[in-house]
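Only one chain is given next, in structure tokens, and it is the form predicted on its own.
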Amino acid sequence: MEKTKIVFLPDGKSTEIDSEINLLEAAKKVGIRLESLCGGKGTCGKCRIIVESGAEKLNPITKEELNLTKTGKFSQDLLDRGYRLACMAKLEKDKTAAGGQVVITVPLESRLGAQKILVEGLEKKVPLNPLVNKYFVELPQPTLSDAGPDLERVLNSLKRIKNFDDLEAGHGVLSQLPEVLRKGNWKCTVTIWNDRKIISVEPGDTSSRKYGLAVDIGTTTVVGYLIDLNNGELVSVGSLLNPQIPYGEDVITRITYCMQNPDGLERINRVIINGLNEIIEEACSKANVKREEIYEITIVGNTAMHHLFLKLNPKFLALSPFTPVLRRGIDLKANELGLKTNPEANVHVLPVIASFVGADTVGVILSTDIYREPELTLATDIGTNGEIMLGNQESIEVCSAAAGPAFEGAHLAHGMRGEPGAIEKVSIDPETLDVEYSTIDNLPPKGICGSGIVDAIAQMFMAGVVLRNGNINPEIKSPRVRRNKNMLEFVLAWENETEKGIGDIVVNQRDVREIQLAKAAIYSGAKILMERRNVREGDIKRVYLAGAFGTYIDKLSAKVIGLYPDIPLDKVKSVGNAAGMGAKQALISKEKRLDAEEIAKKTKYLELTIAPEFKDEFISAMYFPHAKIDRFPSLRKMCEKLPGWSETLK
């Protein structure tokens, strides 16, 4: 049967498929990526195209993208213009067979950005010491009375400078060891992981050159760190998007993917190879490391990232009971896992703790010092899962609240990910209802980030745009205040101020509740925990909020919103991606290493699920900034002067 040929504009990019494959996977065939939050399923309204010619040849518009017309993340008058969602547009069965081809446009707004992707993170000193170590030695060359073999002379050589025990050493190190040792005239480098396994042996003395890479797997964006291993230095930082976005924005969608599709958990794990090796390439270009140079490599994520980076399946990781292949950390060599660094490279993938709170909790846990504190903290990664620690030296309790996508930009109206164009700071004036606001890059607006819609939403509450309830007030006379088909919306920039194409940003009714429920989810898992080990918010004395989400958005507005307990702003801290320098810390320090095993094991993991207060907590906690305005004193004096509040719920 003849194909069709599908051109992309203004790429002139093309391919031909057939009817089982939708425009947005004939998009990615050609390396065009398309924004997907809601990973194909019709449900966010991102991969919007133009249909430039052979419409005909397409399947009619699907009840998804007339869905999409009611809830404002499409239209009709788009949809009349000739767009599509790349998602659910494909071929007619039977019009395949006519060949020919269909031409169309991919908009500048429809593109998968260069995210603004966190890679700075707290740091603290960690002494060095790390797992991998080389040696110079100088052999004695074999003779006709000494024609002992050539690994003999190597641990012989090595054990007048260490009493190593039973070295091993793997088919990839002995395969080159003849021509090494006489390529460097017997004067060579041996690479030795853990004082247990040879993994290099290099001619000559290349003692100086000795580099390891941390890396924090996240759900939206990956980062590694190439360290110098010999000081323990940042020599350079490599990263991009998860390219397991276009199968799903989260990991319940990525999970449902590896189940629906027989060969969906090879595929996912291909493409976070692939991406780690394009971040390996990139650190060590920027650094003028050689790939061979990278001799271990340490790998945080969540438990469903993690899963997917081994190739585990993640199928009862969604299931109830919820249980992981397993906890403990594991090492595994870098060529079993297609990565493109020393062959026989170590990776370490730290341990997890449940199967909602991974290896990159442990991460922050580690890189923060809470496990060895004194002092009570609380701690929070908020994700589309917030991950949320409370502890010190003598315990520490760990919840995992979905809090869903919101906070990425997901779900909303005009939401998008960190990336240029994206309103992050809003201001409103509470007198005139006048917004300013500033985009990343000073971009015009395209949309609203997570940070942005947080301030977006506090602002309001403070100007009285929202009450309490999270209603947005109908009593308010402004035309920044309107209703657009029966739901209330607010304005935040006028279709001449954002980017050709995008119209009004706005902040609707839906956007409040989906941000209502996310920050509800987050405060209940809080203040559980709190309840649990019976402390109060004087008796925590620090607040770290990790990752982008926690670094970007501004403390106030988040504690006006009720995000986290009322705790003095003083004692609120961003530590970055502290899930990154955990994995860095694992990296250097053997005894770090040793102390994430010892929190994966001793962390007690509260299910949120079943925790019987849950549910009053979080029906109390969609409020802003709660239902019980004595949770939040700092607050109750700003409160009292909104237009139209009272201490009566409505």
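In this text, rigid core is short for the largest set of C-alphas that superpose within 1.5 Å between two forms. This one's a predicted model, so the numbers in the text were calculated from it and none came from an experiment. Residue numbers count along the first chain shown, from 1. First, how it differs from the form predicted in complex with a further copy of the same chain.
Relative to the superposed core, Pro178 shifts its CA atom by less than 2 Å between these two forms. After superposition on the rigid core, the Cα atom of Glu598 is displaced by less than 2 Å between these two forms.
The rigid-core alignment places the CA of Ile17 2 Å or more apart between these two forms.
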Given for the second form:
There are 2 protein chains.
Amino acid sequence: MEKTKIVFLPDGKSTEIDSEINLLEAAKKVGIRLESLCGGKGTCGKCRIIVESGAEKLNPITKEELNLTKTGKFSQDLLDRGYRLACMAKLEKDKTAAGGQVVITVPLESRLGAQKILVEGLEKKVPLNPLVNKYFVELPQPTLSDAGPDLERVLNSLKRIKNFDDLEAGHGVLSQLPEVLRKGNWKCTVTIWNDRKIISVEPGDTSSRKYGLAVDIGTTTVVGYLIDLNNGELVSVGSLLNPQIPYGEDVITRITYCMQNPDGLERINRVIINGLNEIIEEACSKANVKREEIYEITIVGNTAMHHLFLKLNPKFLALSPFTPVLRRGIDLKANELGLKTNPEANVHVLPVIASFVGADTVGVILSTDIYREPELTLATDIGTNGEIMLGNQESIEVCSAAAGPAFEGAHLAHGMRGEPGAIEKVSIDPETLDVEYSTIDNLPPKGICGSGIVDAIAQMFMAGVVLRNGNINPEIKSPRVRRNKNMLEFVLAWENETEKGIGDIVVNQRDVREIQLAKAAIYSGAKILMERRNVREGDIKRVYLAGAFGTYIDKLSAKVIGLYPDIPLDKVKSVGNAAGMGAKQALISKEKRLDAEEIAKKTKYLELTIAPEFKDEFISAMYFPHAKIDRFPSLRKMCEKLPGWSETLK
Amino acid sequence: MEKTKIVFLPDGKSTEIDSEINLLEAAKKVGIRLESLCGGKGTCGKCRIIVESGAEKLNPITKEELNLTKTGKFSQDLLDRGYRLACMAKLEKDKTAAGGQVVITVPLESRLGAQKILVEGLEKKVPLNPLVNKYFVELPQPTLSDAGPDLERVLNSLKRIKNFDDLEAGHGVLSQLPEVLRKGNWKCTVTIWNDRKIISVEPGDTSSRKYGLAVDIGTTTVVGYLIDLNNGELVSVGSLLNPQIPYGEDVITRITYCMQNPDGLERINRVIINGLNEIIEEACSKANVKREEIYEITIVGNTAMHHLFLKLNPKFLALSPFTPVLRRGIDLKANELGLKTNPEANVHVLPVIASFVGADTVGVILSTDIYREPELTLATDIGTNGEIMLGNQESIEVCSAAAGPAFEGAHLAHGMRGEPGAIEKVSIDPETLDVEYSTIDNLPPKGICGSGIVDAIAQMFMAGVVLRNGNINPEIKSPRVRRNKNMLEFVLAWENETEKGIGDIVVNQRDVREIQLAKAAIYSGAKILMERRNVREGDIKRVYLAGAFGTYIDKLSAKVIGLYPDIPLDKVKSVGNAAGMGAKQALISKEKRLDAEEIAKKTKYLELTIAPEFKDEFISAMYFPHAKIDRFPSLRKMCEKLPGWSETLK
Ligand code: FES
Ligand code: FES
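Coords for the form predicted in complex with a further copy of the same chain, given the form predicted on its own:
Up next: the whole complex, starting with the chain shown before.
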């Protein structure tokens, strides 16, 4: 029997199969692991793949796949865009279809353990043009009749290479210069920043060693990307939990700490600087790069992280009318800040937009090219705070939503960060209320992370466990729905399944309310931006979900709970750590760095709390998916079948 | 009897006198104290004044004045230019001459205690145009709908005043900004450096308080001039002995210390920084100025002081081929250097010319306008080292002479610095060898300072005590000329006249040799510069003597020993601390600061030690005034009368 080749993108791996095995198994053969909560029964809807070509060689859409579209775990929309469930798709038995090839894309959200490879995220290629350049020069040796100074000797030789205007030389450079020139026997490599400043002179030819670090300081996690500035490529990553967490889980607590303690700012600044030095150490030792070979650092972070990093008084970020100290990008010397790279390395902190919309948002807009596209993009970056952007090359508006840390698993009965043992995918059988779930690293469950809670609540809603208004349905007769200390809760995992000592893992009524508040804030922000601009869902050409949460959530579940407007799923893309990628682009491209200034200057910030329509929007958005179901036409049919649908609106 | 008014310049004081009293007494009446070693007998020649107008109302030149021109203590040349001795000049008794006024200039060198008022020295006025400017602005208060950042708020208001290009703001400014703006109720004063950098924002209107510090770091003394940048005027002075002296009296010893001790440079840098902080403290407290009100500092010093101040490796300054680390001026932040002014104050270190010709020489050329005059100027700045400049607006050449510290009184049997109790003026009666001297502050003598030794040796030469070849004349029969441990010496002051414990103060044969070596080096440098340029004494329109030594020496005595070529005395001017005045001009004038860069770039350095003619020149210049007396035609007549003149040439 002739076999057919299956090619998996973007991995580029392929295998030949016959009609006996399905695409889930085929993927496994080549080492691509897909989510498959139901074990291939076609009931969880997690093993989605996209058929790029050769669809005619596959079996027709199965009954299981069609059924799932009714439960909201899969959708007609996705089917129309070429999505299938890998466990249901196989080669057509008809021999005439055999041979040739079928090309499959495996989307990020269907991959098991995707978080491990997701440090970079979606990134538009930018031409390499870093601000840091190295030049190797050979100098004439001084003599009694040519005893000109060392620096002028270097400058004269550089002039022969390029017509630099007026190069400054940092003090650290000058203090090494005499020994360096003589050690290299008058051959040396000069590192110049921005055609303006000599930041290093090294003996001999070191031009092949030139590194930079792009840093994303999140409220919760801090990541540093070590980049080879000779080719723009990532060479290693260092990361840690933000060491400021002991001073407050959230931004406001940390600012309050600074306000209430005389040396609070000093202390909170020192811990992040020390943390960055650990990251530098980690990234450098992984890649066998010397600290001194890092010549530039770019930094993004929300405005509070930005101020704390720069040791700027954050007090007025938190007091109405919420003014930051400065907007524009700023350049400082690494050793002034206490960063242990090349002491003269430039540290460029990207600009911010407003008190609640920081350099991280600038980074998202920068790296996703929203500001250059003619079509409209809606983007959200949901971390400890949520920012929502809407715009195109004409203009961009942005607002901030107090999404709170719920999506990071905080403040939930069994919430936890996205660490090993966290439930990250959930599927609930609407008939039996049986629960299938997967955990990070497939460990016994310890709790629920952000993507898990979105999945869980969407599934609870679709199974009728949670009503449209967010109430847990008290009429359901199931051991999983129970009352605990006068509060209803739903059991996701029984004690015997969970990590020892954890007991039953539940989603309780308060958890649902937390998520309702958070998602309503995000949705309202998006919707108000749309209305201010007078655009509808159909005008939006793409939705970008940035940040770790945006990467790992199930896009369909997110839509079911009403996190973002009803836009076809194929237009919705996870873009990974887009903020960090913005820092990287600003590191490797002078043009992108200038673009970032423009973005910060031109992006309009909308203060949601003073928008008159905000209150009404917010209340309507508390419902699943929304009080006005006509705003979610793609979910209407599924929703209208749910128990108590019409009674629970008010 | 009708009286006549006498006006003294530049003081502008006047008094009416009759013919009974002389001009020395008249000066005393108005509080101007003149040197008068001989007590008004017309024999010391120190009380010189210049008659600017009304000479016809005075008595004719006296016998005493004419006699003195023969001894070299006064000269026909000076008489021709209107000089008189104040103690000899009085109103003509003829009544018809009475009434009207006589205008007199009192030259610096004739003033008693001139050093006390001589911190400024001669200074050409420069238009005030400091790099530091203050702007008072009133900002719109932020609101929820205008919550723009603090910095951008300031920048927008500044834009209405002046079209600044792209203002940077130092970190220290940003860290204070939120509190400052709110404290001043959104009225503030912004200090901007060089139209480029915001260095301070202060609440309210502080524009009337704007200071700068001009510093001259000498090998031996360090002086700081506190300048009001709103009018360019000196408000106070701080000074101290260079605290690096314990690491070496001279430059080479200090450099050696840096080379031999791992933390030598660090240590030697720290002491000068600490010293400058003392000077800042002193100058500020004298003038009731706050440290933070100093917004800029300019620094001059020789190249070694320059390197040690900047903590730059000085090693190669002292090793052939003698290369400095850099030439051009450099700007640093006060707090980076550890200087306790406004932390963001700019510190501008003026450029240097070569390893042995530093920013102090640039300062001399700058403040004396040598580089702008069409006529040729010869200038020397004799401190611990000696620099010689020759040039005009076309070009300037400069060389350095190892004058050694002899002129600062070091290495002499009874040498001392120009401190109270130092013999600074000497007169020797050629008949009796009686010595008259004056000391600083008129205290009993403790030793001889630089100007005292020049005077003493010139007088010893003119009295026949020292021969043309520098030998002390062994044939003189006088208790003052005696042999001590096999070395001839001349007693200037007897034990009973001197400070207790000092004993006799003498000038011995070794002292004379030291001075011979030093003056020969200076003269040879000047002469070689002249010959390289193919100019003669007559082509030189002025001679400037810079530095404390140049200020206090008797110009005629200096010529008699042959320190500089035979140029008429009225063309020779003391210009005080011209290096320090260069620092001051660079502080108050943007144009002057740019000029300094041009001077450093264009001034040609001549390395005397590799000039083939140097050795011969040097040997001839060892004689008093010179082996070739035709080079000193104005001294010929006087010299040829001296005992043993013709025998002692070889
Ligand atoms: S594995 Fe395919 S639907 Fe569950
Ligand atoms: S005081 Fe006039 S010559 Fe001495």
